[in-house]
Structures are given as structure tokens and as C-alpha cells.
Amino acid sequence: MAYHILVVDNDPLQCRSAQITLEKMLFYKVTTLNSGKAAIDLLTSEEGKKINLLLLDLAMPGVSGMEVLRAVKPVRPELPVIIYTAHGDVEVAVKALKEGAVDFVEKKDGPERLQVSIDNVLRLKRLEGEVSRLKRAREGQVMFSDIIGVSPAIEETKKLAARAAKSNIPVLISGASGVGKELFARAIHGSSERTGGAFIAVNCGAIPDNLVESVLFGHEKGAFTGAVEKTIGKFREANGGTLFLDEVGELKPDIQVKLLRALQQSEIEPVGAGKPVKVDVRIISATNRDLKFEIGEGNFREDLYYRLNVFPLNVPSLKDRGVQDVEMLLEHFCRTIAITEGKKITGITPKAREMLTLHPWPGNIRQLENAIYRAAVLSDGEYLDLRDFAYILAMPEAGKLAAIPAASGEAGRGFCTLALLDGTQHFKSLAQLEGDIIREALDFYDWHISQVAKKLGVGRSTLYRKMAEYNIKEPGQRKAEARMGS
């Protein structure tokens, strides 16, 4: 996720310095302002809601930093504020902490101290957000803001689902297994006028055929062998709320008839009961099957399909959502497991992240979540590394990645990944792969040229020639060129 930081300082040079530091070192989006009044105007506006953190100077002419803090906090109590103060203002900065600031950094301390402060503040905000999300999930109050992702595909799906939430019409959610159909169903319920009622989820494919009618509609005591007590069924449990029928395409034809009657008449007939019972239930159903195909095969009733499919909603697969959504989900699951399992997982190493974003994830979000949980359970480190995902690289669908185990004597280094396909999903040329191998080997052996040349089976002069041919430059050279170009 790209965080938006507002820097407020009356000194344009200080603003520019902070902006360069943040954008180059931390890759955040940065806006700068040179007056306290302008900061208040922005942060109290609708546009100001996009700001995730305020870096605030105190000693400004006109409207001071303290006045900005006092004006903004009542409007944006959740906005973290870091005081960026000159030497000698520490006593005032401490007063600012009492007014709601979360930290202060002296300008003389340099960019590293600023980076640590911002990292700590935003990490805490992410954890607080995750705790809040988990709490809402436990209470059944899932909102569309809890659905992670910013890709056009998922944003469009959220917009359509939000429209569905404004009415009580039946919704049919389609999509592959593991894409998050139930999460969308819960968000529709949580954003509807029925949010105070129960959300009851039923997996139609997990109920034995002889018990489906009883589970859905209830039964009277003694209605059949084993019916030792009366049950009200899922329809009446969801009365006044929402009933989510997951994998509705698994229902047998005889149950489909009774479900259709329940939807048409808004009443059910419990097994063994002498009369029907009125129910007030909003139906959301989901399937990973092509129900139109099932209708053609005689497996699903056409009249029931049109009764359920009043508002169709398709949830895109993870492969259609883009790298940014995958990265956001990786962060989300790392934070979740840190909270729920008490693991000291801070994040994922760049190499592991690259591999995970390249993986096709045929099992979608569910598979991604399980992979992170498994890796976190097996890992004792603060960061999940390639070695924690070795089994992913061994999967048949990981064909675009080559897993290269560490050489003997280098057991602590884990794995190296090479993408065999280019951006057009065709195999790279041998020359491209040779360049990739040299780059990986240089990083793997910390740019010890002699060792790299030995491991690759070439002479030092040949290696230098190849590096020049593929425009591979040493880190020091790259930094010097970057400084000259900035």
C-alpha cells in the first residue's frame, strides 16, 4: 500500500529535503506545504482524508505547528502526527505529545532517525487496523473497506456489491474457489439495512443429501429416525437477517423445488410440521459452477436460477487482480498471523515477495493465505524468506520459476529464483537468461568477483566482459551515477 505523507514546514528547503528522503528511501507519496493555515485547510477537507501521516514543524510564523495539531486532531483523531523539530524545541515537542502527537524527531538527527519513526508509526497503524478488522469479522460486521485490494477489477466488484447492499434483492455471487465470495456476502450484509440481523452461512455441498432439508428448513421432534429434538433450521435462524447459500449448485433437484417455494412464498415447511412458517430472509447465494451449463445438463432448475440470479456478481480471480493486490494481501496475512498466533513476523524478504507475486495462485486468496500461515508456522525469523516457501517452488504451476538450492557450504543463503518467461509470457532468450544468472550470482555471493567467476566456471576477465555486455554495474557505481543524475 502506498502511504501519503504530508510535510508541513515554513522552510522550503526543509520541505524539499524531507520529501527527497521519504520518496527515495521509503517510496512514499509526499505532499509539502509551507504554512500552518494551508495544512489545516487541506486536512479538514475531503481531499485531506487521503493523507495517512503528518510530519509537522512547530516553529512556523502565523499559524504555528501546535495550532495545526489542535485544529486537526478533533477532525482527524486517527491521523498520526510526528513533530519534526529543530534543536532547542524539544520541550515544546513534549507538550505536542500531550496534545496527541505520536513522536518527535529532531532535524539534526538525520534521515535514518526519521525513517525509523515513520516505519514504527505506520507499522502500529497497520496492526491497529488489522485488530479492528478482526474484531469486526468476529462480530459479523464486515464492510467493503475490509476487502483488501485496489486493482480496477476488485474495485469495480466492490462498487457493484455496494449497490446490491442498498436493497433486499437476491444476489448470486460467482467466481472460482478461494476468491472470497463469502467475504463479499458478509460485506453486503454488513452494509445493508439488515446489518443488525443474523448472517447465517450454509455450505450446501458439505451437508449429506438426506439432511439438507432438515438443516435448511428445520424439523419436528420424532420427524425421522434420530430426530430426538426439534430444530428450527437455517432459514429461521436467519429470520430478519441474511442467509448465505454457498455452493448452491450442489443442491439436488428435490431440494431445489422446496428452496424455490421458500423464495417465492417467503415461507418454509419444517420436516414433520403440519403447516408452513413465514420467514423474512434475504438470500445471497454463491457458486463456482457455470449454472447455465448445469441447467442445460438438467442438473439445476432454470426457474430457481432466475430467482437467485436477480443481481449477479462475479468476483475476479487473484491472477486477474495484479501484483499490487497480491502484495497487499501478503502484508495483510503477515499482520494477521502476528496478531492471532503471536508470531514475530514483520514482513517478507524482497526475493520471497518477488516469487510470491509471480506465482499464479490457482487456489486464489485461500491458497495464498494458507501458504503464508504455513511459512509463518515453520519460520523462526522475523522475515519470511524463500526457504520458507520451498514447497511453492516445487509445485507444477510454478513452471515460470526455477528454484536453485544453495550450493554446499552456503546452506544459510536459501534459494534463488529466476523468471524463465518475459513480460509477454514467452521464454527469454539464452542471452537474457545468462544476464539474469550473472546478476543473481553476484547478489548471491555479495559481489565477490573471484568467487562468482569460480562458481560460474569462467575467468574473471570473461566475467567482467559479460558484465559490461549486459550493463551490469557494481552497487557503488550505480549509487555514484544516481548521485550525479539527481
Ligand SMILES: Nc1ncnc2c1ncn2[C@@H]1O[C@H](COP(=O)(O)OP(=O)(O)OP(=O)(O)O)[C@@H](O)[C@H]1O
Contents of the next structure:
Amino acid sequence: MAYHILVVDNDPLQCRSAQITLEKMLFYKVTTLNSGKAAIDLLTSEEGKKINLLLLDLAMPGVSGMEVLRAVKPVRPELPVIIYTAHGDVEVAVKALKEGAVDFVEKKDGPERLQVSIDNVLRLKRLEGEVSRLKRAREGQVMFSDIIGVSPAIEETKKLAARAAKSNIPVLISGASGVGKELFARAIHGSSERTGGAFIAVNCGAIPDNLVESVLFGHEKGAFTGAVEKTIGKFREANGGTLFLDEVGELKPDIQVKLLRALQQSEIEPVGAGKPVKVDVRIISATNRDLKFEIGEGNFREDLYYRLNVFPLNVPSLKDRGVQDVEMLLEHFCRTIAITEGKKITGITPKAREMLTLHPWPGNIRQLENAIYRAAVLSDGEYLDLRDFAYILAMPEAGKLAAIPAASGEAGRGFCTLALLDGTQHFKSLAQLEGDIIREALDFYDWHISQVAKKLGVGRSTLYRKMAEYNIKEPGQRKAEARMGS
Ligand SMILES: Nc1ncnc2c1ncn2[C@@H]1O[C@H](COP(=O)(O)OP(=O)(O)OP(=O)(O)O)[C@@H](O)[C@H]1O
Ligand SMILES: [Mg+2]
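Complement to the form predicted alone: the form predicted together with the named molecule:
Starting with the chain above, the whole complex follows.
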């Protein structure tokens, strides 16, 4: 993410030279100001919140650097300040550090020293950010700012979710597997007025059918065989907070009726209690099934669907979010996993990064997180490299990773997308591969049969024979056959 640095120096020439140096070596956005007063005005304003780092001269006429430091610290305690001055005396340095500056750099030490200082500060900031994020996550508190990504698709989802967080409206979160449905549910809870209450997640698909009712609504002691203790159930655990019904599409019809009643009347009936109990819970549910379809199939109650789906929220798949989001997530997981696993990993090599950004990630963010986790645990180096991701390269969907740009003279062609492994993670047979190669080549050369035959080194008639053998049909032909119902 772009860092915005403010340089404050009464000498405009010094400002300009610092700006040129910084923009050249760090590609950061730099703003300069020539007086302490202007710096205080900016940093204490709304606009000033965009500044991520302050490079501050000490000896300035009027408001001095030290005064700027004192005025800004209470308002922006988290803003790192590096003292950058021509007057390098230790006493002043120590004083500035005591007042909250993070480093002291003398102008005469040159740009490299400045770069090291800035790098260190920003690295420290990122670590601090990560640590507080992890701490909040451990305490179960998630904010929208914890949801990584800047693509229009994810920004729009965050905006909608933030709106939902302002009220108690029931939200139904949909999206493919591993896209972050639960994270969104937690962020809605974390940003709502119920954040002080509990966030209780129930995976409706993971509870044995005969226990669902008691898990959700609780039971009295002795209500059924094996009910040796009274339990309060998830609804009452979530009282005053949020109940997250994950995989809600898995609930059986009899439970759907009871859930509907609980939602309509804000009361539940614990198994064996004989009388209802009032509850105050906010419901967020999630599914990766198409519930509309399930209604049509008679598997899901329409009235319950409308109770749950008052505010629909679709979390986009990673493939619809763009390369920048993937890169941000890679960086994010490298940092967090390095911290939690105590590894010295600081990044990913460009080759591996390229491969990872090309990967289609059918399992979305969960799969990406696991990939980094696995690579990080196995690696001893500072950078994760291609070989740390060998198993990803071996996946069937990793076709794109062949990623061989079209040969010269064949400009405009895409990538070759051939996978060597089948769905069971074993090598395909030679016959299967031959069929795949022919299919791939036909697509690659837009079904120019003579060209495909020539490139594959077989005659046209052999190619036609093999196409028949592997049941390979031109897309137009397939469609026509489908229309005719053959
Ligand atoms: N935008 C994001 N930024 C950071 N981490 C994310 C993001 N989205 C998801 N994650 C992380 O990815 C993992 C999977 O997310 P989550 O469990 O919320 O997905 P899900 O859609 O509920 O998955 P499933 O369909 O498997 O239930 C979690 O560890 C989550 O913290
Ligand atoms: Mg989930």
C-alpha cells in the first residue's frame, strides 16, 4: 500500500532534495512543508490522517521540530516520527526519542541511512498492525479494516456489510467456499452495537441430525437419553450478541420450522422444557448453496429463506478480485504466519509470486492461506520460492501455471492450460494426456485443423481419427447437438 511521508524543513531546498531522494528510492508519496506551524495544522486535521510517517527537522524558526513533536504526539500517537536534522547532537537526539520520535538521522549520513531508518520504521509499523490484528482476532473481535483487499468487488461488499452492521437486520452471506463469509460475519458483529456481546458460530452442516435441536435451543437435564446435564444451547449463548448460522442450507425441514418460529417470535423452546424462553440475538447466516434452487427442490423453506435473507451479501471469489488483492493477501499471510510460526520469512520471490498470482485459487482465500502456511512451515529461508509451492504446481487446476507466453510470431495467443494430474491427485494415463493435448491444441489454434496437425506432427486424417476416438467435438457442433437433444 502506498505510504505517505510528510517532510518538514524550513529550508525549501532541503525539502526538495529529501523529496527527490525518497520518491526515487522508495516510491512513496511525499508531501513537504516549510514550517512547524503548517505541519501541526496539517497533522491535526482530518486531511493529515493520510500521513503515515513524519520526517522532521528540529531547528526551525518559529515553531521548532520539538514543539511539532509535542503537539502532534497526543493527537497521532501511532504516527512514526523520524528526526532528520543537520544538528546531530546526542543530547537533542535522546530528548527527541524520549518525546516519542522513533529514530534520529543526520542529513550528512546520506540517503542510505535514511532509507534504512524508514524501512525499519515501516516494518515495525506493519508488525505492530499485524500483532494488534492477531490480538483482536484472538479476542474474537474483527473489524472491516481486517478484511484485506482493495478491489472494487471487495470494497463494495465491505461498504454494504458496514451498512448492515448499523442495524440488527438479518444478513444472509453467500459466496463460494473459502471466500471469507465467516470473516464478514465477524466484522459485521465487531462493528455493530452488539460488539460487547458474544459472537457464536454454529456450523449447521457439522452437527449430527439428532442433536441439532438441542445444540441450537438447549435441553433440560434428562430430556433425552444421554442428556445428563442441562445445556443452554447456542441461541442463549449468543443472547445480547450475534448468532452465526453457517451452512444454514444444511438444516433439515423439522429444524427449519423451529428456527423460523424462533426468528418470528424471538423465543426458543429448549428440548424438554415445555415452555418458551425469550432471546435477543442478531442472526447472520451463510451458505455456499443456491438456496433459491434448494427451495425449488423442496429442500429449503421459502418463508425461512425470506426471514434470513432480509439483507443479502455476496462475498466475491478471489478470481473476481484482481491481482492486487491476491498480492496483498500473499503479503498479509506471509507476515501473520511468520509471526505465529516464529519464522524469519520476509517475502516471496518474484517467480513464486508470479506463479501464485496466476493460480486460479478455486478454494479461494482459505486455500491461499493454507498454501502460504504449508510453504512457510516447510521453508527455512527468508523468502518463499517456487519450490516451496511445488504441490500447488502439481494440482490439476494449476494448468495456467504452465503459463508459457505464446511463442514469438504467434502473438495474441493465451496460455497453455494443461494439467498432468487428475482429480484424485494422480498422473493421468498417456491416452488421457493425448486427448488433453489435442483438445488444448485445438483451442490454442482456434480449431485450424491443418495447423494443429502440423504442430502436433501428425497427418490430418490421424488427427481426425484421434478426435473421434477421444470424442472431441468442435464447440459449434457440441452446441448444435445439445439443441437437438442428442
Ligand atoms: N479478505 C480477507 N483478508 C484476510 N483474511 C481473509 C480474508 N478473507 C478470508 N480470510 C481468511 O481466510 C480464511 C477463510 O475465511 P472464512 O472462514 O471466513 O471463509 P468462508 O467463506 O466462511 O469459508 P467456508 O466456505 O470454507 O466456510 C480465514 O482464515 C479468514 O480469516
Ligand atoms: Mg465458513
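Numbering follows the first chain given and starts at 1. Rigid core: the largest C-alpha set superposing within 1.5 Å between the two forms. Note that the structure is predicted; figures quoted are calculated from it, not measured.
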property	result
Exceeds or equals 2 Å, Cα of L259 between these two forms, core fit	no
Exceeds or equals 2 Å, Cα of V116 between these two forms, core fit	yes
I173 C-alpha shift between these two forms of 2 Å or more, rigid core reference	no
Distance moved by the P74 C-alpha between these two forms (core-aligned, Å)	3.4
